[in-house]
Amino acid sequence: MATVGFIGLGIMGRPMLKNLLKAGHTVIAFDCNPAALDECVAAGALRGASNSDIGARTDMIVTMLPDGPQVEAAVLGAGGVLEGAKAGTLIIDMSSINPLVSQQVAMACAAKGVDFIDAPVSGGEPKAIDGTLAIMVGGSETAFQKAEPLLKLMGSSALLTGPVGAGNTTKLANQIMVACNIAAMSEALVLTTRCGLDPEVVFNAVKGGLAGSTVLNAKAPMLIARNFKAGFKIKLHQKDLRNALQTAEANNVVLPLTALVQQMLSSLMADGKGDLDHSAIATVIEGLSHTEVKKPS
């Protein structure tokens, strides 16, 4: 059993360490907030003092953070981890950043001898509490085989998808196709809600065809129950398609449908809504038809 560092302690990090700690490792953790920091200790991770103190004390560490600038100061920043991280020490990002962050943050470890690869996941908080996450790698093959038996215990899949970078660029397609197909959902219920029909009976009518998907079947049962309690957040998912355009934008691709989710989700953020579930993506589309999914009364 390896001694892990966790540095990330939120919605997604906490379970994740869980996990490791059920298989048996011993994982030292930091985070900046102190409630979630003495949760892990609790369950019984060891306290680290700071993100320096992790590298120093661990060679294989964990972030997860919510965005890139969260990881540069993590990693890069003053106590940071590169301040305390010995040379041969591999650094597993599973954040979900902009993909030349994740290149700029490598070259800096790189520099000190630490092996940096990112490894994004998707599931929300369901999966990573029950260890089940689809986990997309970017990095060399060595790194990859050294991170991929804890990878496993945090997530049912871990595939290398091309160096550095490759992790985050390949998070970000899953975002668009999640958003789309979210927002896409949600003009179907809206539509067949307005016609007088009952979601419930037209998600079981479709759900076994070719309309058919996991996000599909998480995210339409929370619609009609009208249960946006957070396993993914808006303003999360806004930072992601953010990043996808920015991307985009730099390899002169075309996104017109992210960019239209985005605006949807801009305005959600704009309404006080960013904590809510992705799933609220469609409280915008029935504002607009002012119709609201439920069962016909």
Contents of the next structure:
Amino acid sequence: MATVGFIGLGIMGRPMLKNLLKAGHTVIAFDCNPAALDECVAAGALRGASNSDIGARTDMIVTMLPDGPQVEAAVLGAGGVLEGAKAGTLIIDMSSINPLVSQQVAMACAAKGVDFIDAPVSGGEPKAIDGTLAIMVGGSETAFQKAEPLLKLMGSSALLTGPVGAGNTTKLANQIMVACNIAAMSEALVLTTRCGLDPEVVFNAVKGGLAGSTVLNAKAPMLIARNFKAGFKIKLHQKDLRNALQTAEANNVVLPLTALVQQMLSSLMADGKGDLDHSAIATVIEGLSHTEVKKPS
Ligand code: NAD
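If the structure you just shared is the form predicted on its own, then what does the corresponding form predicted together with nicotinamide-adenine-dinucleotide (NAD) look like?
Starting with the chain above, the whole complex follows.
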């Protein structure tokens, strides 16, 4: 069993790290939040002193950070992984970031003989705990083969989708489909509620047909119960759609639906609701028609 470095011990990183420990790996962990690091050390991880310390003590490192700027800081910045890392080290970045940033970080790593792959995930905290995430990988075939046994401890699928950046491009596709699906579900349930129907009956009637989806099954019950406790936070989804729109612009592509849903997320952010679950997109659509999705009284 290899010694693995793990940087970024948030909602997702902590359970993912625990699955590596459970499989028998020695894990050296670091996070700039001492409380998160303490929890992982209590679970059996070794305490890293800094990102560069992780780079110096391991040659396979997982990062699970919020966005591109944090990945750049943790890997390339002062006191970052590259300061300590030896040639031949593999960095597996599982954060959801702009694919262009993945490519830039990979190039800086390559200049020091360090391999880098992007391997963002879908499935949220429950699947991070179960070790059943869907993992979308960008990188060389050789680096993927080296990482695959580790990825399989954290996910039920790990698919190589193309060169570095392709994992995050695939993740952007995932996030576009999820956001637009939540918005479409919200419009449908606002309409049927306003027409006097019970949203739960409507949900049960359509879920087995073509409109049925994992998103519908997860988010319609939350909306009907008025439960917007995250799950996946509005502020993270706003970050993902921002990355999608930047990637679209860089590639001369127009994403009208994504841009519209991004405005809804911005409205929620402006309203101080960035920590709510992304199913709260529905509340913006409800507000436009003064109709709350709920059982008829
Ligand atoms: P989080 O904010 O809970 O955790 C991020 C951690 O990174 C924090 O503990 C923070 O202290 C640490 N950190 C930030 N900068 C650092 C640095 N320079 N050095 C060391 N540590 C640093 O985020 P999360 O929910 O765990 O998400 C991580 C990534 O996974 C994000 O890109 C997110 O979009 C993606 N993701 C999240 C979910 C979800 O449901 N939460 C699902 C799929 C994908």
